[in-house]
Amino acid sequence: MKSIPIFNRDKTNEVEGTAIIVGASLSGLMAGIALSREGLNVTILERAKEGRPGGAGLQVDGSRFGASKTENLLRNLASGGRNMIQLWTTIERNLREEAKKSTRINLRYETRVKKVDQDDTSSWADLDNGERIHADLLIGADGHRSLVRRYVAPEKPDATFAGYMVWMASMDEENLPPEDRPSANQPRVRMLGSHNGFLFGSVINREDSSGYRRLGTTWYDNSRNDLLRQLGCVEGDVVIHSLSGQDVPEQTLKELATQATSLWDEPFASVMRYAAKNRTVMGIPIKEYVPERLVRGRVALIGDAAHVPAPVTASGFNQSIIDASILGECTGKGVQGSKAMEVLKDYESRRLQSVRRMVKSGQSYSRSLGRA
């Protein structure tokens, strides 16, 4: 196996360690600017194609009060430091031209990671092109079906299913014939109902030249449950993939789009029904994970591979910016030898309380929606 360290592409600052990051969706893309920031080198490697398309919108939190340098750039990076819900491909794309401007950032798409370890002098991640990247420390941002989190937590694997999904549906705004859009002064976010689950519709801004919105509809949904198992979306307590428009039955297409009718008022009801036409609906099985561990060794988790959370409490993307920037501020202290281990150590005691309390935070509406 061919073995490839990390080495100094900015020969005019001394280097503070290196570091590998698996994944590079929004977690990966913000612990790679919060390390690089502190003085590592940093390749971060992700399976797929770089500017993948993303059609959620996410709640992103202001700037808080005591916020480090790091939280705020990666806050202002997100959302200008508002309060506000924006697009997953417009903070992608936003933390994925930041990092590019880094010289101590190596991003490498379309790189496979099959296998991550460690020894007593670094950790290193094996590609499946053959090659061995070895670094001070790796931290796994590759989401809920992390493989280094079955490294780091192999007891404790696997997200749970929290039995029931959401449907995501939405559309841009010029579909919509003039009298059916919203008003200019559309609240960002409503609440729709409550029937087999709440329904939320969204209006958020685009950033092109168009002065178009994109229209979004979320439907926690716990009456399709059979469906995911039917589908191999979901077994026992894991779920195994979400279900694509292409995918879903095309009598539940039509379900979806009567429900959308009686259920909700327009422009949200439209949403549906066009995302049900054209099959761009996505129904998504909720999954959580309450962590035991963050890290083993010079391994650690950060974002979806650490905590997964209940979407209704609105908290996965902020609290993955606290991991980001509270792991830069550990890995300050130099990284280069034991002193890894040492500051993930750091790292995992000021964060695992946190995350797991905001994971539990949201299991009582588990219970109550999916689990009565």
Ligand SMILES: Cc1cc2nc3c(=O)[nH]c(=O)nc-3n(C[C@H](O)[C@H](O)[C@H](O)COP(=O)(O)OP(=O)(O)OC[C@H]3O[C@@H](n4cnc5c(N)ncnc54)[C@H](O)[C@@H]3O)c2cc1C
Contents of the next structure:
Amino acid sequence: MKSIPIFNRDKTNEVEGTAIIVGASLSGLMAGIALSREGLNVTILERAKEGRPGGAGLQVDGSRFGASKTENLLRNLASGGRNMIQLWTTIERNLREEAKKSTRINLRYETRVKKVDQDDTSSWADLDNGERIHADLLIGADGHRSLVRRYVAPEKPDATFAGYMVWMASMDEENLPPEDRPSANQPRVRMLGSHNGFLFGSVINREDSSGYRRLGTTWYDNSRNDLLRQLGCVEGDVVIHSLSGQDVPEQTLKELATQATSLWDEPFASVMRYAAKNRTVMGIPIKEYVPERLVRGRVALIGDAAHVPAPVTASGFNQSIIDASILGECTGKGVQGSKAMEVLKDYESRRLQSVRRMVKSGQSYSRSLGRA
Ligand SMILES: Cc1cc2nc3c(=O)[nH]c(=O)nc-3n(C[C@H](O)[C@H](O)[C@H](O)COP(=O)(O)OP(=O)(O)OC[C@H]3O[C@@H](n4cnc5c(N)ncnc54)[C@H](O)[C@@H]3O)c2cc1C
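Alright, leaving the form predicted on its own aside, put up the form predicted together with the named molecule.
First the chain shown before, then all remaining chains and molecules of the complex.
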């Protein structure tokens, strides 16, 4: 196995240390930006290709009293510092472009991490191409099925199925007849209820110059747990994968279209029918993870790798902004040698209780909707 340090640690270059981040989705990019602003050289490793599609909208808390400069920067990149629903693709692109501007960030796509470990002097990631990369600290930003979490918390490695799913669908409004498009003064977010679930409908501005908007729906559904198990999305208590439109059985697509017509108001029923017809609907089994720890030595977790709240809390991404900013603050005095461990202990002491509370706040809701 080739073994490569990620950067030389020449202090004349004012490098305060090195970090590896596993995952270059929203949390990984934010962590990379935050650490690079504190003088660390950062390598971010992402198994997916650059510029993946993603149609969902996230509720972003754009401002927070007392936020640090880094937190303000991240909130600006996410939503221009405003409270709003923002397209995932827009947030990801803004963060990726900011990360690319930094000479301290080495962003590597199509690079899968197979294993992580550490000793007294460094942490490392083994890649599936045989490379080993060393750094002072290693951050797991690798999502709800985190490999790094298995290393940090082997006694509690998995997020657990909450007993329900969401169907996510979206479409550009110009694909609807003009009379069915939402009016300019319709609320940006609507919540519609039914006996076995409910739906959030959203109207989101696009960034192209067309003047058209994107319509999104998130349908909370507790009636299809058997289907999730039959299709291998859920095994035992653990969520294995989501369901892409291509993999939803034809019969289920027909049922979704019919139920949408009877349960939901326009234009959101049309959005669901459109996504069912074009197989762009996405089924996401909901999972939760209350962490007991965030850190092991010089390895730490952030974002969904660290905590998975029910989406109804609208806080997974918002808390990840705070994770990344506080992680940055903690590393401000450098992470070389044994300092890495002190820095990460500090990070854990500032985040653990607060993220545990956040996940628990969604659990009472999940218990009432979920049929585990
Ligand atoms: C339906 C729904 C609605 C939501 N709504 C909101 C909301 O309104 N507001 C809000 O704040 N939050 C919301 N959330 C939560 C939010 O989407 C997540 O918290 C956030 O996107 C998590 O980002 P992440 O970067 O931590 O994880 P992920 O986006 O899962 O990224 C993990 C990354 O790691 C990569 N990776 C994994 N393993 C490896 C490996 N071995 N090697 C290399 N790369 C790897 C993956 O490819 C991926 O890119 C919602 C979630 C859902 C499901």
